[in-house]
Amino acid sequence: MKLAMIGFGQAGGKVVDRFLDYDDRTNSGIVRSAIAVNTAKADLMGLDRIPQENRVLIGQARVKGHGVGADNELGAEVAEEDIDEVQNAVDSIPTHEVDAFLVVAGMGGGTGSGGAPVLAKHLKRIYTIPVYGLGILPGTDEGGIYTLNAARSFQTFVREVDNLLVFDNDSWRSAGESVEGGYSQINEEIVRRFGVLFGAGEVQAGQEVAESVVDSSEIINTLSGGGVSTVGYASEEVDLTASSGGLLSKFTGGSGGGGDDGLDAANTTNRITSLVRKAALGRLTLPCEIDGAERALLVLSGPSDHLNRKGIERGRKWLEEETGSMEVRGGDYPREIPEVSASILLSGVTNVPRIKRLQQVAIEAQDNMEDIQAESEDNLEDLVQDDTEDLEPLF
């Protein structure tokens, strides 16, 4: 799948600019334009990957290039008054030649979980392509601030995308880590899992051809219906230097032959359904369960000896059972690495505690605001009040 990416913020430059770095490295070709929007300049100087001409200072006028403070309201109104700019840099993208926009942020700061839904929604009313979300939610050891700001900015994020990818900090940060340690650690695992998902049926010059193809329109029929999304990710390390006879000799050999094939063929089946499991079962981008999902794409990768359809059929009807959807896809996306993985997009989860959580802050944050505002406006008038009882007549 091809994309052009746009990182809204520090975070969101931050992982658009690893999403480049990931491209490099494994040739996936995902990435076919990447613009990196703040309104903080030392945030854009601090990038590697995106190129310069691509990076957008945006609020000039109202905070010289210094951020927004955390304040994601000035970081909406920042993002309204200069889309323009960030159109500027949008016209530079071949269009006709991306299968969908990733509009990426950090939902606790300003910049981003500000700006990113008023630029989701601008997208929406110029392009026909899909314009998706990639937000990441603040852990809650983050202060109270960031919590709201990612409380209000995702009631709005998944109302102006045509679906929202969801990778929660909460989930993922280990004790002990330093932060940037941390976030570093936290964005080449966001790239990871995003990358092996968006990468499958991007099949460049001398690769070899799935038997099952995921190309991008499994991807786009599985973010249909808008919603929230959350991917799960398991891998194994395998040995390249033991051929087994390659793909057909699985399909024949795992019949009940006996033999090296047949046991092959059946350690490969096993092997790829315990990594679904695990895929699933495990820590997903947004910890939720999966019963009740709308719509699933499972993507098998690795070395083609190592991958068969008899496991990737269990996989998937596995899968079925578990979410309770008929919408289920599932392919192979064969890779020349020293190691076979599970990718799972789950679209349209509603069981997630996280998310409800989320809900009941920005309930209580609007209660205690209104409170907050009556009892201000009680003490200026007792303190005007106050004021004039104590002054003296002139006369």
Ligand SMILES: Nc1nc2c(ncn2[C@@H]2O[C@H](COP(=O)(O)OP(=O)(O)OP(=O)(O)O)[C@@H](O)[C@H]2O)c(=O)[nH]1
Given for the second form:
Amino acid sequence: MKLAMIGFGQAGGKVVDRFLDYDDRTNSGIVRSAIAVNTAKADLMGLDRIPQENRVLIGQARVKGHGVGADNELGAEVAEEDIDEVQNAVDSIPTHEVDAFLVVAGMGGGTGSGGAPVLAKHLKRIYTIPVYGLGILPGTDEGGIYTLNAARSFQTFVREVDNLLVFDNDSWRSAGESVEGGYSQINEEIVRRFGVLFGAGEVQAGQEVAESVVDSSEIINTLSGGGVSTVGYASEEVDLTASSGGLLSKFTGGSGGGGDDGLDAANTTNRITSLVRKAALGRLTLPCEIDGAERALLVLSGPSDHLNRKGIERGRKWLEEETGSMEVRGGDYPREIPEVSASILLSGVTNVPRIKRLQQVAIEAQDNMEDIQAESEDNLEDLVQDDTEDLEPLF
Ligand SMILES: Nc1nc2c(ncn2[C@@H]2O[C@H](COP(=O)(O)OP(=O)(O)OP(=O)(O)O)[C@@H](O)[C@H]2O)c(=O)[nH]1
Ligand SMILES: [Mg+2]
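What would the structure be for the form predicted in complex with the ligand, given that what you showed me was the form predicted on its own?
What follows is the entire complex, opening with the chain shown before.
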């Protein structure tokens, strides 16, 4: 499917930049337009691919191009004040050629975490196409302010978008490596996982159309209904030249490659079945229990000779059992690359330990705020009283 991507804040801009790179490398055709919004001029200048005219600096009057320093309330205020400048850039998007907006942001800082929900709300008021969010959670070692920002922003962002796709930095740093040092790899993982998924609805003209190709409406339907989504992925190398089908099988076999009988078909089906299990039970972009997911979409990608309907059907059935969902869609994404992969979008997941912890943090912060407020009101009263007491003798 075709997306208009808007990266908000530094992480958001970098990830959208990387999506453009992915699009080029893989010929996926998913990024129709790309915009970056930031309060920090240096971050915007550091981007590689997003066109200059699509880099929007906001909050100049308030922070003079230096960022909001992880103050997400300031990030939200600045976004509201300068929303017209963002809209000017959005005006250049041919929205009739776009299936959805994707607003990308790191939830731990100030600009993206404060601004992304503001922008999502604004876009939803104006446009009829879906507005999705891609929210990146901070590592737990980044410190309290980042966790607190994420806790606050997450709740607002989920409410404002049609679906919030989540990637948790915390679960993706490799052992012994700081998140800081690992962003390049992490960002590659992000664009690959979400790229395969969105690319599925975008089979180019001239590419071989398999029996059950995924359509962008299936992605949209899986995401509709809102909530939080996570993505599982597993792949296996295959030999392109030694593939079982090829041109000849099309004339002799009749089933469009892969065949539904014979040993090769059985191998193909078995490979798909285990890839589906690995994808669902391995590391998700946001780790959670897959049981209880409201909807799911299974995308099998690779050379069409290595895909078959039986594999997809089996994978779908298995996912229905594991998630308990009645709404599991599935299909092909034929690509001539030496790799077969299973991507699973789990939408409306509920059993997510990380989110529960974040909600707890938000509640505690709220209580603390009330305590602090009550305390400072008391202090103020004392002060006023003290002052009057002190002042009394003078009069
Ligand atoms: N995956 C990923 N996460 C990142 C990257 N850069 C930053 N982050 C995460 O995103 C969070 C927010 O950082 P930024 O995006 O720099 O913050 P910002 O939105 O620019 O806000 P301010 O810098 O406070 O104005 C951090 O706490 C990190 O967890 C990146 O390149 N990739
Ligand atoms: Mg920044």
